[in-house]
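One chain comes next, on its own, written out as structure tokens in the form predicted on its own.
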Amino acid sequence: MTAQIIDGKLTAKALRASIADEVAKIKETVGVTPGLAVVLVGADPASEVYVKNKAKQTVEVGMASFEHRLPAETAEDDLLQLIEQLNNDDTVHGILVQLPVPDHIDERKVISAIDPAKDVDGFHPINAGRLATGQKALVPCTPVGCVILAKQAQADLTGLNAVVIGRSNIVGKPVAQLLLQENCTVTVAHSRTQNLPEIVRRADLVVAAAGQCEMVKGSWIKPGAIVIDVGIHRTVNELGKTKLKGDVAYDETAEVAGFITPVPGGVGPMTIACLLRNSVVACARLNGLPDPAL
């Protein structure tokens, strides 16, 4: 058996053309150009070029991009201070502070003080309170980009036993509930599970969020499961070529799974496409529309 491939770059485009969609009915119908403010805190380069990209596909789905560069000196007070005024700004409807901070910056601050409405990331406590309780809320792009992909596999997840492997905040823990909400039944492990190859053997759906390369093998995986590989890892081989690999080991994964998300061109694509979905349906909500069907 060799796994299908799921495209994520393939999936991440059509959303990308169902949002610039969603755009156009939000400009017609209120006369509103939804708008993405994003912070940027010093001068990292892969957040440079996260960024970057960013800005460029935000442009092209119509919506307003609003950049903010500060440097790595600046105050927790005066960022805290952008923040409020990005809060009270009516052509923003989506916030996003680039993380990480520079190491003199609270980010618990940070994320707590941007308003839950505008929270695009997902990241705020009331977000996180929501999605746990199972109401209307901003959920983390990463986790959302996860079951679209997996859904792509299989359209209805009901009754799936799904193992994720990570508990963070950012993936980990809210991709769990989005899989409760699937009506999967799901296993959070992490590092410290006892017997996780034998955890995972059971699942019909791993998400493998653990960031560490090559971690789930082969032989952890039932036959026909579905894979998505949320890890990146930059490595370089012994002619001092880079690669990027994800938190599973690829090839001998998919010579047993049914369906695998690539490193790259899997979950990462679809990381900045739900980013932009959620600006929608912040825009949309703060301006008393339905939510919009993407």
Ligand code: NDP
Second form
Amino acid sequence: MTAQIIDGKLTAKALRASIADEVAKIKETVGVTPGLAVVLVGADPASEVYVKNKAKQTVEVGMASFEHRLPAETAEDDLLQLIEQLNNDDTVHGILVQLPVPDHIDERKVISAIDPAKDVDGFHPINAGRLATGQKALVPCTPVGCVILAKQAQADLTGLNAVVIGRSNIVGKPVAQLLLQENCTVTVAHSRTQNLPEIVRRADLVVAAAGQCEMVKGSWIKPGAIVIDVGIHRTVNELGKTKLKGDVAYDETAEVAGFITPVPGGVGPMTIACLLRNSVVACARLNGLPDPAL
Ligand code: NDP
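The block above covers the form predicted on its own; next, return the form predicted together with the named molecule.
Below, the chain from earlier opens the complete complex, with every other chain and molecule after it.
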């Protein structure tokens, strides 16, 4: 079997087009332009690239983009003060503080300082709790992207045995919660899990988010399974050429799986699109409008 590729780039493009339509509708209905504020502390090169891409795509869908670049030595109190200012700014509907923040700043304090209604990363404990209890929440972007991609392979995931590899707060746990909501039977694996290959072999749907390059092998995969690869690893081959790889050994897995997301071009492009989606949803809710159909 050769797996069908689930194209994250195309799916993200279609989602951005729908977001642009919703942005236009909100502007027309209540005269408000959805606004996303991104805060970057320090000059981590990878974060710089993310922030630049986020700003570019924000403007492309017709939203307002506010960038706040602070020096690495910014005091925690000053960052918290900026967040408070953004919480109270009516032109800002989504707030994202690019993680990681420098070591002298308490990440949890920062996340908790963001108004949950504007927490477009979905990391605030209130949003995590709402997701876990099946209430209206802002849900972390990468997990939403994973589920949208899985539904490209099979629109109704009900009854599938899903194995999520990884239990981080930003990927593994929210993916598991979302798949439960989709009526999957969910197993969450982590670094202490015993017999992982055997567990994965029972899965109709595998979400690999362990942060371990090409850890998931083709021999672990049930024939026909849906494989969503969240991992991103920059590798350099013997010729010095950089290649992005995932948590899944792609070629051998694609021989067995029914559907697979590539790296790059799978989950990655969905993350920013889902951030824009969350920002539009946040804006609609803050203005008393129904949730956009995205
Ligand atoms: P974390 O390092 O926070 O979490 C990794 C999880 O995987 C942990 O729960 C860990 O278990 C588990 N794990 C580690 N090693 C193994 C193993 N050998 N077997 C089983 N489980 C294991 O990573 P993140 O969740 O933040 O990210 C995961 C991956 O996704 C990374 O490669 C990251 O770069 C990528 N990523 C991609 C994004 C995108 O937009 N495409 C966005 C976010 C992340 P334990 O809890 O026991 O330590």
